[in-house]
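Below you'll find only one chain, the form predicted alone, shown as structure tokens.
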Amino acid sequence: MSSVLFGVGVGQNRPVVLIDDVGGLGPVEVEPARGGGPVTPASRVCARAIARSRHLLWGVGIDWGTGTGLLAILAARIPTVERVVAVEYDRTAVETARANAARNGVADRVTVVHADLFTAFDPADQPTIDSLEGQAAFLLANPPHSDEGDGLEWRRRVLAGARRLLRPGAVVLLQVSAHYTEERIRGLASEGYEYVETVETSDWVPFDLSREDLRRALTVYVAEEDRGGIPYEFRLADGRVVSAHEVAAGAGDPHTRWQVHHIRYSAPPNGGACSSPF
């Protein structure tokens, strides 16, 4: 569950969201990031995935596109996790994530870096990212949809950019919703990655077309279907599965499942092996 409190954070008198359905890792209070977006249903599914997968998370990890800092905060509470480097593109969201880490008592274990993908805007911050090369034991990512291609380009860029930072066997927890189809989701695991399983999923929930970002995403999906891409799969209330074209034509209210998938990085940079403490 979650609720909205009234508090003071980076932005005076802005609401603070309490998330307390995170599987034993304790409640988290976060001020929504103005530049990084709200705490969405996808964020909550990612939070539960971290709790479910905590036995896999250890050492130093990365939270890409941290936004509010929620996922980094939860990971930092896992006793086997030493620290989390959280990267974020939006300057205001960086400040909010730092404040949220302090609010939740993990500021000493979460380092938030202002970066574009994995390149810091301030060269003085780049060593923080570069120090992870071949060392990061996990990657958490809840990327936005991309306005290019099939909507998954940001996820592909994250996986490609993270290769140099991850150690062999590193765990990737990646949010990709069910409407992208199993074929597309499994296809993300390539060039050193392998798909393991879906670790967390929501019930069928509305793909809320009152949200501007989801309306824009639907336009991308329709264009991909027009190019001959795999049809997207939305569920209607009566159980029928419909494509993006059918949703755009008014077939009914589309539903999807927010999901987090476990992908393993399995390609050592030098062909060697590396072990974890588990």
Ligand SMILES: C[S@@+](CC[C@H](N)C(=O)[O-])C[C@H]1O[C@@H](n2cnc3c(N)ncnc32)[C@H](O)[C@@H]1O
Second form
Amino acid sequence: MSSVLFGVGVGQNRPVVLIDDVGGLGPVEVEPARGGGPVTPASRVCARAIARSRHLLWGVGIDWGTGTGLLAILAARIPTVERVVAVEYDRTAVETARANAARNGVADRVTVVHADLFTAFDPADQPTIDSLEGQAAFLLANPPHSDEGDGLEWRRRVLAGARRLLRPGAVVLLQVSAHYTEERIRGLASEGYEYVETVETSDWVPFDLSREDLRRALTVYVAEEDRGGIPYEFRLADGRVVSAHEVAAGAGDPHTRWQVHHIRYSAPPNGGACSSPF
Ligand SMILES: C[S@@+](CC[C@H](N)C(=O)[O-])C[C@H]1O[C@@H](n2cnc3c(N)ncnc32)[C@H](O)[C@@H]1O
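Any chance you could show the form predicted in complex with this ligand after that form predicted alone?
Zooming out: every chain and molecule, the one shown earlier first.
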């Protein structure tokens, strides 16, 4: 499905990841973003979700936390999509995403803004975000894990911040892995958002506890279960479903599925009195 090449052009002998054609949108070649991170299995599931949902994507859209720019590039290849505004916190990733958009022939349709959530670092860039107010027809987001609460705080912030930018009926494609549980994932869709369906899912993949970030995430989940939160659902090799507590107690090797969910933005809550924090 992909390979790593050593490319010239954007960087000097920096590896370039080639993502084979997904759903007719053509192959994409991206230089990994130093700050924004690599192309991960979750990125690939998002890429497939965009291809699968291409008939729903049109007009102007947002790619939140664009990283390499991969999702914005794919969306910009959809003929009905005019333009994608991609926001990214990491300065070097912003430059990489811009270069990747150019490398893949969509620089004229992808605008990358250096921003924290939806606030541009340079006030001169804020109008690019604000011009979307009530206009954006889609939002793509593969946000980071949060060390607060149940681990989904970044997803909630992205949905809350995007509310003022989305038009009624807008399509949100949000990456959330299966171990968060269907109940918790559906619960993200509130205050103007409605859960529609899971659009893309990977096979069962190891929740690899040799990774420091995943061990830290497990600690966050255990703390949430201690507070009485919905138990997380990891799958073991024998098919048993276990909680974060049971995983932490050594129940076995946990597995999860990378997933992308379609959430629809229907209307601002309170009949139009938008409760955006901005
Ligand atoms: C999991 S990566 C996803 C990257 C890319 N969209 C993909 O799917 O491959 C999350 C991205 O969100 C960016 N990010 C983190 N905090 C942010 C913030 N406050 N505002 C904007 N972007 C942020 C990170 O720098 C990173 O590039």
